[in-house]
Structures are given as structure tokens and as C-alpha cells.
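Next up is one chain by itself, shown in C-alpha cells, the form predicted alone.
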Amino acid sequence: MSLVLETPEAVSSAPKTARKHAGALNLRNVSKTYQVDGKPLKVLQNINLVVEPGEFVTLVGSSGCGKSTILRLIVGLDTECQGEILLDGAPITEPGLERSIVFQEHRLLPWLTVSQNIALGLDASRLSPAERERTVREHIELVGLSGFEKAFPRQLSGGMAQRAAIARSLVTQPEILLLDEPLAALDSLTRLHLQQELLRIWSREKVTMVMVTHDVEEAVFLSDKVVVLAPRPGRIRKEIAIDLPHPRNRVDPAFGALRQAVIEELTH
């Protein structure tokens, strides 16, 4: 029987180690077909979007438009497609550690503790050890699992599992940290906190961020700019600024009205 353990509360200091600037990231033109059968099927078309340094962008859109496709082109797990996609103006051609995922399984390797599964993230690293550890040590502080360096994947909570998986994607100092539903298998209380602690971790790490979410009300909560796509093939159907400042109230009627207005284009 494993044993749970509670999620701890948050921490207030930020890692010390020095971070790599917040990536640029720009797709122009970007078109994905993919064969089925022997047979092409258009998955994306003519995808162009700009994402600021530092900004919290989110698509959102109906399941099969193209929106987890889209971040592994950015990230470089599938390099086959037509346009470009540019980090701070050159080319995506491969996987690099300027770019991380955070998928909606925590995908920790059950056999290693949480320090262990956040080290695997430096393996390509030129570090020293002590460096290493050091790393490994504030990310765990600023993802708020200090205690539970040497706890196993399965004594963890859903929560506090894809805590470490973030915690592993940043190690490496990415310019742009992607995010594919990476709540979405969460009950609804602990996503609620989790997305607190996205937010404070985004403001801590000033860190691009780019994420995929079916939670219109998440969207809106987390985002400086919701992306709306439409059926396949994804198309950018609109881009909603959500000029709102942080903390955010949900029941404000400004937020109502943003959510209700990508609600409108979703259904349009």
C-alpha cells in the first residue's frame, strides 16, 4: 500500500542559480500533414504566432485541432513540417534544453526519488557535482518539496508528482517551458492550488511559458493572451489579450467577460 503524503506549503524564497533570459518564440506559417493510411490529413494550417519574452500564452480549442501538435514542433519532438519556427530568431530544427515539456502524465521514473528524477534533467549538463546538486536542491525548494527530496513517485501525492515533473523541466534553465494540460488529470481542489503555483513560479522564474488547456476558466486565470483554434485542420481562429492584473478574481465581472468571450469563439 503506498502511503500519500500531504502537499507542503509553498515556499517564499526563488532559486539562486542564475537563469537564462526568457525566450522569444515566433511561428510563421507553420502547416503539419501527417499520413494516415496511406492518405495525408491536414492537422495545421497556416499557424502564425508571436510569443513575447516572459509571457504566459495558452491555446485553447477542441481535441484533434492541432493545439499538442503545435508544442512538439516548438520543443522539437516532431521537426516535420512547413514555415518556420524561430527561438529568438533562429530556427527550431531539434530537441535543445532551452526548450522543456511538462505533459499531463507526471512521467517521474518510478524507481528513482524525486532529487534522482529532477537530476535526470541535467544528464547533458556540463555541471560539477556539487553545482548539480545545488541545482537539483533549489528547484525542489522553489517547487515547494523540500522534505521530500528522497521520496518515491508513488509515496506522492498527483499534485506534488507533477511539482517534481516541473521541477525537472526547469532544472535545466529553459528560455520557454511548455505545458501540455499539465493539470488536467488533477481533482479540481488541487488544480485550483496548482495553478496558484504556476503563476508563482512563472513570476519567480520569468520564464516563457506556453500551454495547452481544455479549462477555458484556466486559460483565463493563468494567461497574459488566450489562443483560440479552430477545427482541424488548426487554424488560429483569434488571440484574446487578457489584460487583467494578477491576483485574479474569478467571479469579477471582467474576467466573466473574457471567459465568456473565448467561450464564443470556441463555439462560434
Second form
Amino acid sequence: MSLVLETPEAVSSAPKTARKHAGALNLRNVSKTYQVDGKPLKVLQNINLVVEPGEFVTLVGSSGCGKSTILRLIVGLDTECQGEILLDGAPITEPGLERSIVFQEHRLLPWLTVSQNIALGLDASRLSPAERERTVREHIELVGLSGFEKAFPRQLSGGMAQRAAIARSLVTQPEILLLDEPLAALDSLTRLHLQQELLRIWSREKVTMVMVTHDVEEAVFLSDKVVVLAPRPGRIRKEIAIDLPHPRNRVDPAFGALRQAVIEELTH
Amino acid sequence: MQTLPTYKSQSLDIPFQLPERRIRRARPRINGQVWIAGISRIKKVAGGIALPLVFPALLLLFWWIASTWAWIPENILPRPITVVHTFGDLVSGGDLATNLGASLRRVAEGSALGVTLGLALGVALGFSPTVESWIGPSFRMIAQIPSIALIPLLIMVLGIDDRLKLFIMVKACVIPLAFTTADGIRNIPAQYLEVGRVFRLSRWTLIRRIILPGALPSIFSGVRQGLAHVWVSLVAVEVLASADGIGYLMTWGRQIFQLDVVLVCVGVIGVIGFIFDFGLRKLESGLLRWRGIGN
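Would you mind generating the form predicted together with the partner chain now that we have the form predicted alone?
To see the whole picture, the full complex is given below, headed by that same chain.
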């Protein structure tokens, strides 16, 4: 397979089951404090962020700026915070199927095959067994894992496992997909390739994506908006719009300028 | 056993073939190489069977030398051949079958009850902090008392019939099984439980797809330990207080100073215990195929 980008236009001609709609996310004055040895430690301070439906937003920042905490709050695994987190206007109080997440570690269950792992996402859905099977198969195709339905996670490479994890998180047809450094543990070539795959999936599935990454180039390559966070306490330093058309060219001067702008904010 | 590197290729993350479908290369047809390959294969297979037998063979040799040269008087250490003859007599006379049958029936009862109770208690301890705080410490204390130490007391209460044996076996099985099961359930990685929350799994799916399979390796090692304890403790009770069973046969042999009978019993006890463990290990590697061991 070559590194040539499948353009979003080229693949959008094969529409899948249409999503109801992509989610609009709104964080208002979100702050969070942990208690460490009885002392309060502020991890997030007045985070204000609007993510439009269908937008691809990345959060970048050094360790300790609360990037992952933000995702955990949005997905509902963590609910203790001040401020408001609204999805399509409704406050988030617990995990829900309209939100899904891909973790840095793939978190596939080692005792389930790829199909079974992906089907796990459909547990709470009301699909018939035949529809379930079809949905699982479609998503295996979507992430390019056909032929590996019966493989166990230990038989997959890191990149393939992460593809399976992406399929599992999309099978619920979420409005918003959260990605917590999903490519950080992969080697650089696999990583480049999966970046393209993410773009393809994003344009085809029309899902809102919020991704956390350390990698500035990845952020500029993928997103509509890069949110630069400052650490201790985690707060938003700057939002930088990336208005380059896809497919993006990493050696394009405009691309370089935006990447430089993000780096300057990070090292500010 | 196949070992697969998690990292498949330098190049892009393209699906690769699964090992099952690996293309088999034709081996070069050069006679010498085929021979060498053949011999090394025989060595490999034979090594797997032969190596574990080296130590018993040496022990047997030592026994044979010791008894032949009468380092130890023959009425204390009978010759290997005498033991083999005694084994034959005990088999043809039906003594071994009768007593072993009695023991195995007890083991079946003790294991069935012990495994059931052990799993139930383990699941309760693992899932419910309330159960753990009420009875966990008491069970941990009871676990410190060897089953055999309870026998003198229990003979007074339960007599020397099957109730005593059942009680001892169940105690011996329940304790390790309940604790390993509870630990297995409690030690499911939090990451997997979070996956369950994100996908809003029903309680039943959570148990069936995440908790149970995650705890299964611990449960299995608990069952193996539990059943080993059942067998060992049963033999101990039979030696101390019984009117039949393999342990009784051994005591009887000692009382009439026929140590060849004792040695036959020792051998049979060891072999039966080994077979239990071997069978359970096979079952385990079959059920836990996802771990990729033993296949």
C-alpha cells in the first residue's frame, strides 16, 4: 500500500448508514481539582471550548496539562468537575453511546476475537443478530481488517490492534469520537498510515472527532482546529484554526507555517 | 507453539497473514540436510518425553542398587521387582481396585462439593465488599489451619466415616479456590472495566465477556490447587482414620510390616495426583486459547 492519500472526496462517494447527526460539544468554564495528600491540585482551569458538529479538533500540550482528563470528562468516565459540559445542549453525567473513545492502549479484550471485541460495542443496541453481524463486518472492512475477524489481539500488530479498537468505538455510531493519543504507541510509518486512515474514516463517517496528541505535525495534518493547552493547571493557551484543504501536504510552506505557529505557542 | 512478534513489519500497517495460513516452503531435497533435520526433530520429540523421565529413572536405579546391595534391610526397603509383583497381586486380588475405587468416589464427591462451594464463596467475596468484610478475615484465619490438624478434633464430632472425609476435603478445596477466585475477580484491570462502562454493557455481558474470562486463569489455578489439596487431604484422613481407601491400604501395609504394599500405594497416589493435574492443565490450555500457551 502506498502513502498516497485517498482523498476524502473519493471515498465519500460510498456512503454508509447515515448517522443521525454529528455532535456539537460545548465546554463552559470547566475546572477540575484533585486532592493529592489532602492538598488540592488544580488540573484544569476554566476550559472553554466549542466543537462544531463534524469538526476534527486536536488538543496538544505537554504532559500534565490535563488533556486526557478533558477526554475522560467528555466521555463520562469522570464526572467530578466544576463548570458545564454539554453535548447538543444536554449536560453529560455518565458514559453514553453517542460518545465513544479510543484509548492510547487499544484495550481490546485479549480473550475475545476481533469480531467479538467489535461486537461488544453493540451490546446495548437493539439490533437483530443479523444486523449486528452485518454492522460488525462493515466496520471491520472500514478499518481494513477483513480476514482477521477470528484473530485474537495477541496475533495483531500494534497498528492492527488500534484499527480494531477504532472499529469497536465506531460500531455504536457515535456522534462524537474521542481519541486519547491513539497513535502514540505506534512506530512512525504505521503512525503516518493510520493518520490517513483516520482522515478517511472521519470524512466517511461524518463523526465529530476530538483527539489528544503530543505530535504537532499530526495535529496540523488532521484537524480543523488545534487547541494548545498550557500545563499546571491545564488551561487553553490558544486555538489555532487549520484552514488548509485536504489532502494536506506536509512540506507545503503554509503547512509548515501553521506547525511553527503551534510549536511557538507550545514553547511560549 | 507459535510466537508472534507484535511488531509485524517495517513498512506500513498492512494486514499480514495469520500464522495458520503461513505458506509452507518446500524443504530443499538434499539428502544430508533432510537427515539432519529428521534427526533433530526426533531428538526434539524424544527430548520432550525423555527429559522428565531421567530423574525417576535415576531414582529407580539408586533404589535398585540400594536394595540389591542391601544398604537398607530388605524388609524395610523391598526390591523394585518385589514391589512390581505386589502391585500385580494387589491388582489381581482386587484390593487395589476396591480401595482406590473407594478413594476416587470420595474425591469425586469432595471435589464436586468443594469446587461448587469454593466458586460460590469466591464469587461472593470477589464481587461484594460487604461479604469480604464480614467473612473474609475469618476465612483467612481458617486457611492458616492445616486440614490435617483438624482431624483429631473432627473425629470426635463427626466420627471416622465419610462425613469426616467430606468435611476435610471440602475445607481443603474451598479455601484456596475461594481466595484465588475472589482475587481473580478483583484484579480485572480497571482499563477493561472502563471499556465496559463506555459501551454501557449490561451487567450480564460485563460478567460474561469481561469479568469471568478475565478471572478464569486465576479460577483455574485455584481449581488445580483445590483438587490437589482434596486428594492429598483425603489420603491423609484415610491414613489416620478409615476402614477402606488407598490411604487405609497403605496403613494396613505398614501395620503388617509389608512395606512393598506401602510403596505400591505411594506410587499409585502420586500417579493419580499427577493425572488429575495433567488433565486440568490440558483443559486449562484448551479453554484459555487466547493466551497462546500450550497449543
